[in-house]
Amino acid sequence: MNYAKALQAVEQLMMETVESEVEVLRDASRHILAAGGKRMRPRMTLLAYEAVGGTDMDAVLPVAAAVELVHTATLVHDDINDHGLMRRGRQTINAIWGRTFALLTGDFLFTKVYTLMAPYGDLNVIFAQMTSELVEGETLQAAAAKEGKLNREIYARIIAKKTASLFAGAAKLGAKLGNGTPQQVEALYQYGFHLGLAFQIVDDILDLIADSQRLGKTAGLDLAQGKGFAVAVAGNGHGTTVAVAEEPTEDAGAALKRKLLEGNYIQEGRQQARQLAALAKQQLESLPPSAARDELARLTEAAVEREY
């Protein structure tokens, strides 16, 4: 499979899917999609499909596009909740069109997934499960932040649902569509799950230490709102009392940030992410050698060693 060509086809399909007679929905959707992104999730769907022997690129493209549309919808809603003003290097939808239209655009992206997934029968069961878990994870996170009770155990539950579920589902969908054996499907599910955990930990660390321009999104929001890996470990298992800012200010959580940067929390997080990525990589050993398997292995390294 020509991966660059396949991803380009995914981009085109997403743009076509969000066509609408309602201009604000079309324009806002295309605004966030055109900003690009890492496209980790559709990459995993495409690669998992090929890694188990799938050969028809046209058959897997709609599923890969659907996975990315769900992820994009969550980003739109996240920016509303977090008052984020920048995403993927450009203004957020809520910054340009306002919160109401941003909310509706996120809903629109979610519902457009039905258009793509309608022909895929039982694969929709997998899709429904992973998206339900995603929303559960986001809700757990919001509740823990509001109550100031985020700790390691709760954080692990949150990222397993809000991030790892979509990574795992993306890989499982590709494996199922490619007619992988039950063992291969399970291996790729576990690959995606562990990689999703690692990816989110690194994402949370970068929110703390990177600047907004390099990240391509508003940095520091997790800390200001009592969320993320660093806040969880700083709570020492007993929760944190970081105040949740309705509209985060520049100095929100400044004292905690100093504590985090002075301790070994960042190094601990990086190490944990690398261990999880190594577990993900081990799962690939049950797959036959192929260029797709090699690329999946490279994704584990890219996910944890990235700086933005």
Given for the second form:
There are 2 protein chains.
Amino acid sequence: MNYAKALQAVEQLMMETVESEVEVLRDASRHILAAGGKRMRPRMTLLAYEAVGGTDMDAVLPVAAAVELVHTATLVHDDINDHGLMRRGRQTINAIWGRTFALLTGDFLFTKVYTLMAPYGDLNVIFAQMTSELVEGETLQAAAAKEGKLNREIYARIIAKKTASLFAGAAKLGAKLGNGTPQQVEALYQYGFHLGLAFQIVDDILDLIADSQRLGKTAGLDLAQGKGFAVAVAGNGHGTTVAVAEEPTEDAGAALKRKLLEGNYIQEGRQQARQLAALAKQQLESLPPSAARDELARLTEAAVEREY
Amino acid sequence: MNYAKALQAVEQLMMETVESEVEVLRDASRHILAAGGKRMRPRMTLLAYEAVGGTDMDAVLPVAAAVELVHTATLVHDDINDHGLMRRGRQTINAIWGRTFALLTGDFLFTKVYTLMAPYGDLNVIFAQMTSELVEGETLQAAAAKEGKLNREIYARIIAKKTASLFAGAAKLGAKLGNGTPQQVEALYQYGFHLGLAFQIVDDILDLIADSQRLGKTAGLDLAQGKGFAVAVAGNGHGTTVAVAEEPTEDAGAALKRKLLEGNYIQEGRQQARQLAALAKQQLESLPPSAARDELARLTEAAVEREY
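The structure above corresponds to the form predicted alone; please give the structure of the form predicted in complex with another copy of the chain next.
Every chain and every other molecule in the complex is listed next, the one we just looked at coming first.
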């Protein structure tokens, strides 16, 4: 099975995994899964596996699917907390089915991750660690936003936990399963970690500058809620205090956005992201040449140069 | 280590497991854990382990802790969905820290369950299955309440999934880990399943007749929200239509409560619970005599005769 086929197989497996006699859980799960997404995390698991010489793609599919499902579970719960109405170009689960069912669908996806990971013994330790960090990162973000205390340092901790740990773990899991050497496993972990940081900074910038339609989700929410890169840099070291609205409103978002676009923040963010992506790419030098390694390199560029 | 010491060790392990540099996650987790509870599920895991001849209590502690943590995670999320203000005699996490942090604390507990279960290989399959059913049961309940379509049949499905599957799984996990014979494992599974059904029926009755202070949680919520045993039996086969309020109010609850107390429902429920508990107890006959078996028998009585 080649990489493209494997990516399709991951989609198929996720759809099968969320089968349930409870219709709303199945329908809501499939609703968000069918909306697609960049699938960065399962891509990394599959490619890391191949890059260290793994050949039995079937063996890695459940792990790749689990990584994407745990990410999806947190998106569903994020949309509840952020009152998000659009996600991946579709209405969010909370917008369609309401908060209660959105919360339960997220929980359901969490439980299905256990099902997929059950056969993988020790890999569960890595999986548990990264998932736990992810939730810690989300919580740090919510706490910083609530207290209006987001700054560069806290922002760095937040994105390391909420995004980079899952990217790093996704790559590490693939590398471990493919029987990579300890050096290769570490290199792919570092690759994922740096790429995750870069990816999140770009995500936050796009939240600021892209429009909702292109982005496929409600734009400007982070800003209005006191989250993200722009708030972090503008709220610290620049003498700018960013007031945070209790509930996101058009006005608060628009005013903050104007303020931030006037500064140099967007360019600074893109620049930081490029540096981090370059660090990610460097890690690949310790791997033998392969189509998978090339694709991992390509991902570092795609992640930072994207416009949505 | 004896049973009493093991129960204490489970408490200790849970407290350690929820350690986090993110204070709100640690504090909120410890807040609900420190409030105690009946610990029915970890009791069953520990006792099932001993009842089939398991002797290394240390080996079963993480599984018992995981079982209680997954239960606790769902309680935290339930309290969000039900707007519950009291739980185990304390304010709920959502009442103190707000909905966002309550949701994240529940997610955090879910991830910590992975951490505890990671070393247990195949047992994760059982664990994943029961956790998934638990969430399905919660969802069936929310759907039935929303549609006002709760009846005896749907109620039976709900409690089988949301409560009995976790009780059954908790006992089965202990029995498997203690190297019980297939017959013993099945007997303990059936024990837990029937006890779980009995326990939930009594819980629902207590929600109706006990006062909040004694119960340690807001009483009457199920009723006002169109859930639980009383609604199921009154809404079907008795010609009574139970109107369900969108949000729980004192008046709606009081009116429904009066209606239900006039019927024979409480007595009927207690009677059903006693029958189910007796079925649970019967399963224990296939086990060799032991202090653990006696304690399991005692639990069947305690579960149905309790007043809070």
